[in-house]
Every structure is written in C-alpha cells, then in structure tokens.
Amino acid sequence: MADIPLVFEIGITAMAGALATIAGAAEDVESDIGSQGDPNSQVQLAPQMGYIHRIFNKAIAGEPPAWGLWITLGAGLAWAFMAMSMNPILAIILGCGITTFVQGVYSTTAYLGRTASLAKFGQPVYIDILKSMTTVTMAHAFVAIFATVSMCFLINTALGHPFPLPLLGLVWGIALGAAGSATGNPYYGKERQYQTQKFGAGVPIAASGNIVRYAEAGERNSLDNGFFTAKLAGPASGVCFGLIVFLEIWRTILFEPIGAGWGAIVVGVIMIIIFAAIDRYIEVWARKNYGPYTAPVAEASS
C-alpha cells in the first residue's frame, strides 16, 4: 500500500466497502431479474416440463465469469480513457456506460437464443418482456459496474495497489458475481421460485421445472422477482460483498507489515474460521426452528 496516513487508509477502506455493498445489491437484483446463475436452470427447464412462463431467461454465463467480464471491460475502458488525459470521473462513467450497452446486447441475444431453442415446447418470445426486462437489467448492471469500477479505482490510486485497473476489475468482478450467486440466488431460486415447497426442502425431482408462474395479480414476470430480491436477496448480497471488500482491505492495511505479510494471512485464516463457526451455528439453529427439511411420511402419504 502507498505511504499515506493510516486514518486516510481506513477511510478509503470504508468507502470501498460502501461502494461494494451497493454493487452487491444491484448485481443480485440484476441477476434475479434476468434469471442468471443457479435459478436459471429451472427457468430453462420449465417449458420442457410443460410449464410456460413469462420469466426473463438470459443467463449469459455463470455470474462470476459474466461479472468478471463486465467489470474488466468497464475498468479497461475507463483506464484507456484516463490514459488519454480524460477526467477520471468522466472516464469511469463513460466506460461503465459503454459496458452497460454491451451487457444489454448480450442479454437480448441470450434471451432470444434461449427462448428460440424452447420453441418446440411451446415457449413463445414475449416482446414486452424483452423490451421491459432488458432495460431494467441494464439499469441495475450500470449501478453495479459503476460502483465496482469506482471501488477498484480507489484501491488502485488512493491505496496504491500495484495491480492495474483492468486486472483489479477482473479479480473483484469475479468476486462480485460469486457473492451474488452464493448469497442472493437462494432467496430467488428456492424461496421465490419454489414458494410451494417446504422451507429448506430444495427442489425435489418431481418438482423440477414447476416454478411458481403466477403472481398476486396475473402471471408472474421478472419484475415481481426483482421486487422480492430488492427486499431480501439484494441487501444480503450487498452486505456479503461489502464485508468481503472491507475486511480484505482492512486486514491488509493493519496486519501486512507484521511478519513480512504473514500477519495478514494469519488474521485472514482466523476470520474464515470465525465466519465458518457462525454460519454453522445459524444453519443448525434454522433447521431446529424452521424445519423439517422434508415432509414426514404420514403427511406426504395423506
């Protein structure tokens, strides 16, 4: 890290964590509206099982590689514009804006291609869904890309990280997609798409593709999933990614000078053990208080 006051470094760390929290929340809402990541397999399978739906189905790739691409592209464009003596703020906005249009093109072709492949099962292409959902995913994508690229810029310039901006974008873009996929998708995939299943039951083989297709009024579309995600999964993903960024930079700033870098490594291992213990406790507590995971035999037979 650069030779700057510790208080300043902690302030930059807090700001980077705040930007990461915003990025994580926007990323997960974008992903769940677009049915990207884990839940998309059931959306893709539904027509093959006879369940026609109005859910946007764009999964360009798994979230980590897809977001690695978006953030790297946004950071790379911003880096190139700044190399041409453009104002950094304007460069980041312009780079992220161009990347958002690329994301929109990928989303459009992915939706049309995936839906066309399901034509034999009677799944139509809904033009209103394409036009309305694509713009919504692009809006959330811009927020996530801009916040993450800005975070990388802070780490690169204010904290003096040796990685160039595009490489930082690749690393944190993959981390952003992984945080949303691991933290936010279970809300949408298991709690929203499969509200008819018992808590924690997962997706039984007999229910494969039988997603909940009707909302409180009319057929469900991806905006309904977005409203749900913005309440629970988005904030959860934001807190997850924000903590990852904040604690990673925090432990590096404070403990890297100790033991030629081993201090930061030891603290990182201790943090992982603590979080693993907390996760295990919460999981056991949830099973005991909100189970059972599967229906009793007598209830199932009745």
Contents of the next structure:
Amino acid sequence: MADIPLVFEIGITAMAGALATIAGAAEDVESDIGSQGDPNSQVQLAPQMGYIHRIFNKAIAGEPPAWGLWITLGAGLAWAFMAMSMNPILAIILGCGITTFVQGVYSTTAYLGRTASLAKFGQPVYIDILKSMTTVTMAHAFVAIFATVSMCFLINTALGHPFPLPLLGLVWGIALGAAGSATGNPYYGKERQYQTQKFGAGVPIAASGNIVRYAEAGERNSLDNGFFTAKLAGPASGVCFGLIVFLEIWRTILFEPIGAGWGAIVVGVIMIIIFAAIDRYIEVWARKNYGPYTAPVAEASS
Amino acid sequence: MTVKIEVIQGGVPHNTILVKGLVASLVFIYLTYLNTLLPAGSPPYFAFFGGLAAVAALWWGSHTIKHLCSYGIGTGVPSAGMMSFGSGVIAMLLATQFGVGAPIVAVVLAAVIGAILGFVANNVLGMKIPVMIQSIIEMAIIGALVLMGLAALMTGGFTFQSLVTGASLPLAGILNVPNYMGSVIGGCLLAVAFMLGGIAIQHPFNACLGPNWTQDRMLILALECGFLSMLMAAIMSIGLIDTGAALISVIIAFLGWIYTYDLFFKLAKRDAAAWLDSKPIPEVEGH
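Previous: the form predicted alone; requested now: the form predicted together with the partner chain:
The complete assembly is shown below, putting the previous chain first.
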C-alpha cells in the first residue's frame, strides 16, 4: 500500500466507516422486524404458552451465518457481474438486488414453516404480515447489503486488500451479523418484548412467552417494533459496526509499515485492552448505580 | 443428558433418503463429466447437472439434520450446517486432485473426516448422542458433494484444473487482481458456494421445527432452498463459463425453484392452524 497517498487512505477509511455505520443500523432494524436472533426464542415460545401473536417470526439462522450469506452472495454476484465487464457500481447494485430477493424468499419460507409447525397451539398464518413485513425487511436488507458490499469493494480496490471480494464479504458479513445481534437485539428482546414487566425484573419463568402483543391502539405487529428499535438499537448497532470497521482499517493503514506488519498487530492488541478496560469500568459503574439483584421478596406483592 | 424428544413418525425412513440422496448426487456430478466428451472448444452444456447434484445432496442433508437434531439439539441446527460444510470443503478440495475419481474420493475422505469429528464429539467432548457419528459422517459427505456440485455448475468440471482456471478477466483491470484470481477458487466463489449450501442445508429443519413438523413439507422446503442456491450459483457462472451453457442452468434452476416454492406454500396452507388475511388475534381460552 506504500504507493497510495496516506490522505487518500484515511479518506477511504472514513468512508468505509460511514458505510458500515449505515449498514449496522439497517441490519439491526431488519432483524428486529423479523424477530431474528435472540428475541426469536420468545416469539417462538409465545404461542406454546397460549399467547397467540401477530409478530413476524423470521428465523433463518443466527444472524452471523445469515448475514454471512447475504453479504458473501452480494459480493460474489457483484464480482461475477464485474467479470462480465459490467460497470462496478451497476454490478454492486444488481448483485445486492438479487441477494435481497434471496433474503425475501428465505424470510417467507421461514415464517410459513415456523408458523405452520405451531398449528397445535392455534397460531394462525397471517398473510398480511407476510405481505407487509417481508417487503420492509427486504428494503432494510438491501440498504445493509449494499453498504457492506460497497465497503468491501472500497477495501479491495482503493486500499488494495489482497482478499477477493467474496471472501471480504464473508468476513465482514459475519462481523456485521454479530455486531447487530450483540448490540441492537437485546434492546428489542429485553425492553420491547417485556415492556409490561417491572423494570429490572428480568424474565421469570412465569412470564416466559408473555410478550407484548397489543399496541397503544389495536394489535402490535413487527413494524411497530421496527419503529421502536430504529430510534436507539439501530444506531447503536451502526456505531458498533462502524467503529469496528473504522478502527480496524485505521490501525492497519497507519501502523502496518512498522516492524513488517507487527506494528498493526501490537496496536490491535493495545486497542482490545483499552476497550476491555472501558467495558469493565462501565459494568462496575452500572452495578454500583443500578444495584445488585436484591431480595426478590420485595417484588412478591405484584 | 440427551433425551430424544421427537421421533420421526411415519413418512420415508431416513436410510431410504440417505441412499437416494447419495446415489442421485453422485450420478448427477458424474453427468457433468459429459462436458469433456463434447467436441473440443464447445461450451459445457452439461454443467447444470452439478447444480442438480447439490439439490439432491441438500435434500438428503436436511433430513440428516432432522435426524441428528431430534436429540434435543435445538440451537445447534445452524451450526450443524456450518460444520457440515467446514469438514466437507477439506475433503472436496483434496479430492479434486484425483481427476475423474474425484467425487468418489470426496465421499471417502469426507466419511473419514466425519468419523473423526463424530468420535471427538461423542467420546472426547462427551455428547453421547447415538446417531452422532453416523450423522456427522453423512453431513461431511453432503458438504463435500454440495460444494463439488456447485463448483461443477460454475465451471463445467470438477477437477482441480477447472477450479483454478480463470475467466478471461476484464476484472483484472477493475479489481487489480492477478489473472488466476478470476477462477472459482482464486476468486473465492467457493466461499459463496459454502454459504449458499451452509444456510440451505439447515434452513428446512430450522424453519419447520415444532410440534407440527411434517416430513413432506420439510423435504419440499429443502428442494426449494437447493434450487434457490443453484439459481444463484448459475447466475454467477455466467461470469465464468459460456453464457448459453450458464443460461441452461439458470432456466432449470428457476423452474425448479418456482415449482417447489409454490408447492411449499400449498403444504404450509395445508398444515397451518388457519390461513388469515388482516384478521385480529383469535380469543384463546384463559388469556
């Protein structure tokens, strides 16, 4: 990378970070509308406990493998279209569009399959959910896939990363799914699904499956959950994934020339230690301020 | 510690599916060898058989996952798919060195790798699941066959030479890559095939699990996922092989996909408790 001006590299780094932020936000909202990831267990459990609901239940896999597929496929198709001498921008858009179609197909079969298998508990298949929510998740998925594949293309072409585009897609796709799954989903799974529980009460066995099914007016569907999580959970996931991408490329381009690549590795380790210290500080601070889980007796009255 | 919570009631026995899937997949992969018998320089018109081999193997694989995961491995369903392909890719890549014997060698090698992994899982990690070793052997074979099938679909052959021979690469100008990187292995399209198969193998059971699981619905979904993966690989193959040959694969995959997708909707409608459009939550006793 020595022949590329440093300012250009920093610019690409910033742009890749910005694309990653958009991708993270869109990815999390997509998975929250589809109840993918860890909130899914409660959505799946609810009908078995007698709580019939109108929430979209789109379990394709854990988020990291599913997003590994979407981004790898988008990158692979874009790569193949470029091999057909197509303009890169057009190739990326076409590849991501076709991938979004695959995501939509998987969403519909996941919802139909899961719901039909719950027939014993009387959970009906709502066709209007399929029609209105699949398209919304597809729209979010397109934004996330397009941003991530473009980011991979920048890393490959502008920064001269040696990995081919589909392999970069695999790496960053799994990272994107993991970031969204770890950052944004708990907000939907713990806050939104259990708004009726006392704050900090956790989810006792008796409340399992008793997710919020009715809205301020009428019945809640997953678009309401998308609206809710777009405010904090989505941006938080975006910042998470954006930071991962930005810091990763930043440390590589600045410190790689030092010690034949070892400089970047050492800086990476130092960054991990700094982040571990910050995490530990926040955890201790939160425990001090919001307290240990004392005497469940106090809650017995409810 | 592991209790078998769901048994396969009725339907086709697992061993029948195993034999049918294995034989169909091997036969289809070998049918792509017809490409070498075509006059020199003609496009690989028989490449689409590779995709059908992948579909057959995925069909068998979804039932293997059902067979294994009925021992209470709920969250392990997607990981089972990943492990299947992780062990399969080693066998598949090594086997491509053996020319025309590659598919058979892949099956044998994958069985050995699977047996070692299954032994470690059962005896070293102590999972103690009765069908573990057999299932992991099956899944490693399936992973190798699906990857080989999709690679044959994208290149027209299953030998190592065809996997590293690149497209004529206008790509090199755009993506600053050396020439060999325009191939299935060099361009990492194998990674795409890995993920296409890894999700497709676990999705049918993952999506259909529950008390009202039915075998025919899951197997149709497996075919649907298989044809969808084949369709995507076929679209990518346009960049690698002759457009006419690739379009044959695209058309066959699309027809297979649309037929199975439609059939899956019908089966879901058959099994669902109710099929409602814009209706409220029904009143259930006690809530």
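Positions refer to the first chain, counted from 1. Think of the rigid core as the biggest set of C-alphas that the two forms share within 1.5 Å after superposition. Note that the coordinates shown come from a computational prediction; the quantities given were computed from them, not determined experimentally.
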{"property": "Once the two forms are fitted on their core, CA shift of residue 285 between these two forms in Å", "result": "2.7"}
